[in-house]
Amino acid sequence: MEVFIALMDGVAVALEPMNLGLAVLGVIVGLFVGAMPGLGSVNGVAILLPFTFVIQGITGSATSPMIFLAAIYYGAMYGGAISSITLGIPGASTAVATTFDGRPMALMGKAHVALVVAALASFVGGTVSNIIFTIFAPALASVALDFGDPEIFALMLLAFATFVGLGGDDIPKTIFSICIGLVLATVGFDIISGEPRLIFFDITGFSHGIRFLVLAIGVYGIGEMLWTINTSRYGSTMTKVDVSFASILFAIREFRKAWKGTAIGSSLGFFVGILPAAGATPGSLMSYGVTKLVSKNPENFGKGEIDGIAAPEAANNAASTGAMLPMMTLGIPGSPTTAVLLAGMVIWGLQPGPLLFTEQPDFVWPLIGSFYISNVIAVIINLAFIPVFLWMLRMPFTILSPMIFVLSLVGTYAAYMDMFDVWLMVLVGIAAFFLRILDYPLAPAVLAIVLGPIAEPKLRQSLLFSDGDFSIFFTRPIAGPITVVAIILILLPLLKFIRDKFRGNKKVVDDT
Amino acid sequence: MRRAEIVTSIILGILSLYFMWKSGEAPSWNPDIARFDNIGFIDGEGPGSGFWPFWLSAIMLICCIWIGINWYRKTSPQSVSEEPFLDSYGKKMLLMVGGGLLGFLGLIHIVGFYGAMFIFLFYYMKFLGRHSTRITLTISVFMPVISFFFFDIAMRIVLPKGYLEPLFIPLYDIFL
């Protein structure tokens, strides 16, 4: 009851005209930043951090600037799905998994359904995580801290195993795709020993590593676009989209079919978000994998499955709230964006940590209240703008495609300010186009380059801890079951092969 | 397609071998470490720096051999496909669009992002899309202008201007 009263007081402060206005502005900025390829919530929050000193100067409190930045964070989580679905380019790494099914659904002429499902799943994910955050904040932070290196590596292994076991693509090509993504993620300096690795032909551009967006935009912005042009011959790539009010209502009703993905995304996303150094991107990818794992129709994933859109979208919003938890209660950021928010809090004179809730309730509860308010604002603005997003899809492809190429190039440069990355992105895109023709699945490579920098140190630190003994992944109570499920999934195609072979032999014997 | 499948798997196999070779490279500042010393478990340090990429590259090589076996046994769809890898349209498209993209990249170093953006959009919409000059010019001008105000002015992300840099100085004076 005490928590509820504190929350209501916080909501009342968050609804004050100044704070409400900042939340609306923050959500709109976040939507644009999230939808723009190459820019994500971290860019928006970092770039506008100096602006918050002006806000603090006007309002005299640290709450208003934090509400503004948190609203940008929320808006960006919604915005990432827009370009993933309408253009096929993930606006941010958090929306990569949304592309897997969002884009195929748009190509089937159901972009309105994909956009509505993404918005509503985001809303549910955000709301569920807000409620969990409000009630269980301190207790959950300690559970997440029980997740050590072996447990986190086991989770990563599970994410890769779902692609092998349930992907439905050619097995050696899928494994190759995962491995090349993981290997490319190691380019640069080894973060443990500091030794340079895989600096190809001693080109200095490789010393900073192959960045995620270079691969993601190359694959989805250039490679996918070349493939679409080659297969569609500039013809219409999607059936006509109905943008009437009735069609939006129909899409809202369709959302009921996505309950499973939304539930998994909301809960798993929040939990992964709490894990230090994880955040919304692994949260959304893992939720996608787990939803596929438990789905009755795993073969439909990657072809426009509604749960495949709901799960990552619910997860990235839930994770963005989850990532706030260790930041506020322990002073440990759960994602790059919360690291910037943490820096802001310190600059505004606050001390994040266990005493924040007791010593600064006037800051904490209005901020939590603003999470709820920003979430409502974001879903309303998002749904209201769906016809505008759909309008983009009705452009002739000979106008849309060069604009996507331009956005891909500008987005890559804007993200890292390095022309080497832009060249590399285009070359990756052309290579991805050739591999796509030969049916190499590229989504696992993108997943791998995101999770690789997390997975490798976790594996190496686990093995250092166990003195090189791999049994550490099987003997620990949380890591053990996750690893076993992952191995079963990896072996699933082999088991199916043996079963089919056995049935085939049996059929031959029966026939004779 | 059948030939492309095996040629690609051979190229990727060679790439995997190259990755394995590169992963085993010792840091230049320590001549005492031999190649491939870093791919195993080092006492007191755990797995070496080449451990993860080396063994992953080895798995990549195994996958390429596996793809080759599937090709030989004709058990994968591409190994039995009689379709061309790229037909004449595909080759032309790759030359026009891929070439246009590489031209865009080259032009950035000369006329900057905004100039190259204008030229690429004009080339694409006028010559590949065959749109009217009015639509082509409108979009070709609109995109760089919007991009300039979004990136350079609002987000303070300065894109390269090449030899057109002096033209932007008055705009910075007005808007920044």
The other form holds:
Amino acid sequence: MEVFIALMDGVAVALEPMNLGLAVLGVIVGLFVGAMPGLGSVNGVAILLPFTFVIQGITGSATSPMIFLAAIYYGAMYGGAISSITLGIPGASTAVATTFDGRPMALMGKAHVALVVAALASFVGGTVSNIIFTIFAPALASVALDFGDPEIFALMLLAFATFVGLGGDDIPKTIFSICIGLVLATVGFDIISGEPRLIFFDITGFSHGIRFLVLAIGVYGIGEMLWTINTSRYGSTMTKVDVSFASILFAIREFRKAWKGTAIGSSLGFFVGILPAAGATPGSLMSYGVTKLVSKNPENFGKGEIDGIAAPEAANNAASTGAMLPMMTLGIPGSPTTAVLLAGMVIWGLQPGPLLFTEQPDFVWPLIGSFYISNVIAVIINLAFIPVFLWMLRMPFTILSPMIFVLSLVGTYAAYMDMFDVWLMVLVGIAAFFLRILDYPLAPAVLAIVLGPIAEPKLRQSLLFSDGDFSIFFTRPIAGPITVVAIILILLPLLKFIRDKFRGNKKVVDDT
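Would you mind giving the form predicted on its own, to go alongside the form predicted together with its partner chain above?
Shown below: the chain alone.
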């Protein structure tokens, strides 16, 4: 009851005209930042951090600037789906999984359904995570502390297990795609010895590794554009879009079909989000993989499956709130964006940690109240602006394709300010185009390059701790069950593949 009263007081403060206006402005800015390829919530929050000093000077408190930055964070989580669905370019790494089914659905003339499902799933994911955050913050913080290197590696192994099936029935090609992603993830300097690894032809640009957005924009921007040009070379195509009040209502009713993906994304996304150094990107990718794994129609994923949109969108919004939890209760950022938010709190004289809820309730509860307010504002703005988002799809592809190309170039350069990454992004896009022609699945490679840099240091640090004994992943009470489940999930598709091959060979023998 005390928590509810404190939350209501916080919501009242968040609804004050100044704070409400900052929340609306922050969500709009966040939507734009999230939708622009190469930006994302980290860039938006970091770029606008100096502006918060002006806000603090006007309001005289640290609450209003934090509400503004948190609203940008929320808006960016929503905004990433816009360009993923309408253009096929992930606005940020958190929206990569949304591209897998969002773009195919848009090409089927159902972009309005995809955008509505993304907005509503984001709203549900954000609301569920806000409620869990409010009620269980201290308890969940202690759970996050129990996750050491072996537990996080076991969780990453579970994620790898879920996307063995992302490439369809061709298991060898899927495993090859995963291995390619893992190899690309190791480019750069060794995290422990500091020795250079796979720096091709001694090109210094590879020393910082192959950055994820370079790969994502190359594959889903340039690669997708080349594929569309190739498949429509006998005439330019224009996506048919029917948008009206009736079609939006139909899309809202269609959201009921996405309950499973939304539930999985909301719960799994929040849980992954509270783990230090995880964040929304692994949460959205894992949720997509798990949703496909438990689906009755896994073959529909990648072709415009509604659960394939709902799961990652619910997950990245749930994870964004989850990542706030270790930042506020432990002083440990759960994602790159919350690391910037943590810096802002320290600058304003606040000390994140276990005592924050007791010593600074006038800051904590208005901020938590603003999470709810920003979530409502974001879903309203998203649904209201769907006709504007769909305007992009009405353009002929002869106009849209150069626009995608320019956005990919500008987005990559804006993210890293390095022309080497721009050229590498183009080469990755061309390579992705040829791999797609050869029918190699690209999603597993993209997911591997996301989780590889997280999994590798956790694996090596765990083995250093255990003197090279792999049993550490089986004997610890949390890591053990997760590792066993992951191994079972990895073996199941392989056993199915072997069984199908055996049955095929037996049928050939019987026919002869």
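Residue numbers count along the first chain shown, from 1. Being a predicted model, the structure only gives us computed values, none of them experimental. Superpose the two forms; the largest set of C-alphas matching within 1.5 Å is the rigid core.
Residue displacement note: residue 466 has its CA displaced by at least 2 Å between these two forms (rigid core superposed). Once the rigid core is overlaid between these two forms, residue 454 does not reach a Cα shift of 2 Å, moving by less than that. Remark: with the core as the superposition reference, the CA shift of residue 58 between these two forms stays below 2 Å. Core-based alignment between these two forms gives a C-alpha movement of 3.8 Å at residue 477.
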